[in-house]
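For reference, the chain that follows is the form predicted on its own, supplied as structure tokens.
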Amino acid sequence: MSAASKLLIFGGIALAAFGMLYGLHYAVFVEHQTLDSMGGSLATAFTNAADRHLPEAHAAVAAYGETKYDYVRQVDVHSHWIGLAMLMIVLGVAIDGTAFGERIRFWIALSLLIGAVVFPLGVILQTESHGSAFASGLAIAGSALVIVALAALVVGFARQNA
């Protein structure tokens, strides 16, 4: 087993475990309160709209939107970490079948691991400060690393089969 293969498999296992633990923490300690807040905001918005208190209804809908923004990103983060981890494990088994040398395979594996950690991390940081250029840039950079690493693997597999 090559260093690139070990990095992807063991990095994928660690990332999957982290993603599952993060998801468990969110589900146990945060999710129910978040869902209650979303439901309460919608109920308040409908009640205020029915009573023709439009500014209060708009404020309640805005509060719902903010909470929903955070909720979607929190759920996406742990599922992206786990999904990318599973992909890394599968690619760890197959990476030695590419046409690249060991050093190139290792750099591709490292790029994939870093991107798989950084992309969801940037997404979760967006919940801390909405519209943060740093958080968005981190998410974009991480996803770009994943895309470049996967494209390189496609080239490596295609060259091996040619």
The other form holds:
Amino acid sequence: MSAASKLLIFGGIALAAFGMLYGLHYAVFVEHQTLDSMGGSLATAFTNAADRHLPEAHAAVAAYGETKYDYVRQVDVHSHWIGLAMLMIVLGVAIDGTAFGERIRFWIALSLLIGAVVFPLGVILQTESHGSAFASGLAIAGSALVIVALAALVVGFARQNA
Amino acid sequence: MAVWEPPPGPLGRGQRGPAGAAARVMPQDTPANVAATFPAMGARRLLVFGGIALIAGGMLFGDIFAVFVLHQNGGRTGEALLAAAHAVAAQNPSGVKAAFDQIGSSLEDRGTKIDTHVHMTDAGYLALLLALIQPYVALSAARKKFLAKLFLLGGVFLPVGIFLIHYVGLAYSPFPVIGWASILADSAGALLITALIGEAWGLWNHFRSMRVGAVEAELPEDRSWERRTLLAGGTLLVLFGFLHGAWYAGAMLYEHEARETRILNAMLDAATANAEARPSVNDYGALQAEKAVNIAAHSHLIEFGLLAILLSFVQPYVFLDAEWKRCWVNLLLAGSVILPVFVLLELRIGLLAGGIADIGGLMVIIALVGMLVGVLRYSGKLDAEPGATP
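Would you mind giving the form predicted together with the partner chain, to go alongside the form predicted on its own above?
Now the full complex is given, and it begins with the chain already shown.
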């Protein structure tokens, strides 16, 4: 098993475990409260509107939007960490078959690992400070690393000898 | 450690070349090193069978859901939202509550069906992934087989439990908020977790003992056309899915979030002014559809890519002639492109695109079943060979 293969397989297992632990923590301590808050805000907005309290209704819609902003990103982080981890494990089994030398394979694996960690990290940091340029930059840099690594793997798999 | 040992014969190098040259390469005697990786009713065989069957079942469920439930459910949710807006206009808070109860029920109906589809296919992916790592799970053959059965049992009952949640509710439940269907789903989830902990324990044993080689025969190396096409095609699908996701996040996500708030405010303004709220409700429905097709295209491209990569590893066990193997590979990749592309086009050309997308899903299911038949034939051949033990 090459260094690239080990990096992807063990990195993938570690990332999957981390993603699951994050999901468990989220499901137990955060998700229900967030869903209650979202549903509650929306229902409150309509009830306030029915009582003709329009400013309160608009405030409740704004609260719904803010909570949903966080919810979408929190769920995305969980699914992207685990999804990328599974992809890393599978590609770790196959990467030694690519038409590249060991050094290039290692750099591809490293890019994929760093991208898979950093991209969702940037997304979750957006919930700490909505519209943060640093968090968005981190997410973009991470996804760019994943895209470059995947493009290189497509070439490597397509060019491998029979 | 040599992970891949090239098998001699037609399952390895012999299948290279243009389609015409390999068109009538028939499956021949099973190479011994390939057969050794697929013992009769061993853990790997169970996981490969079960994994492909779960994925095919999950996809079939998804197709049925898309045709018979998805749009009708969206219509019901829209009607309930309109009823909520009418209740606002009539200054009727209890009507608002009733409408939101209806929306909650519709969303639960939709959510549990999507979760059934996702959990069944994902359990299948995990089963195939576990089949790959079996050589490194340092446990006895009997324990590995037990873990494989446990995993597949959980993989079947988890989606069944999730599906029943909406219909069973809290009927005859001894608990105030958890129904029998949730108990079934949670118990099945516990089976999956137990099986995964067992597999992790086996892996830990393997690497802690610093074994140089695998504890059982590794998957055979296969550089056939099918393997290379599925690997490259699968990675390309994942790449496209990722690019689409990046584009959606950069160009549409923030605009969609802002538009949703704007539409809801407009709906409330219209309702309180006793104006017609239907245009806002329609806008809200269109926005949800726009989000849904983009997310579905993104996730299906990536999931089909992962599926193609996983299936590339089981190609040595697909006992069909080269023409049929290529046919299933091409059908799988074609369906994997057609479904997400036409899901995206649904916004522009309507239900026709939806129908074509469903056909794309059906193509993937047929390819999966074709490959499963090949694996079954392979197993039957192995078991029928002289000296084979049942």
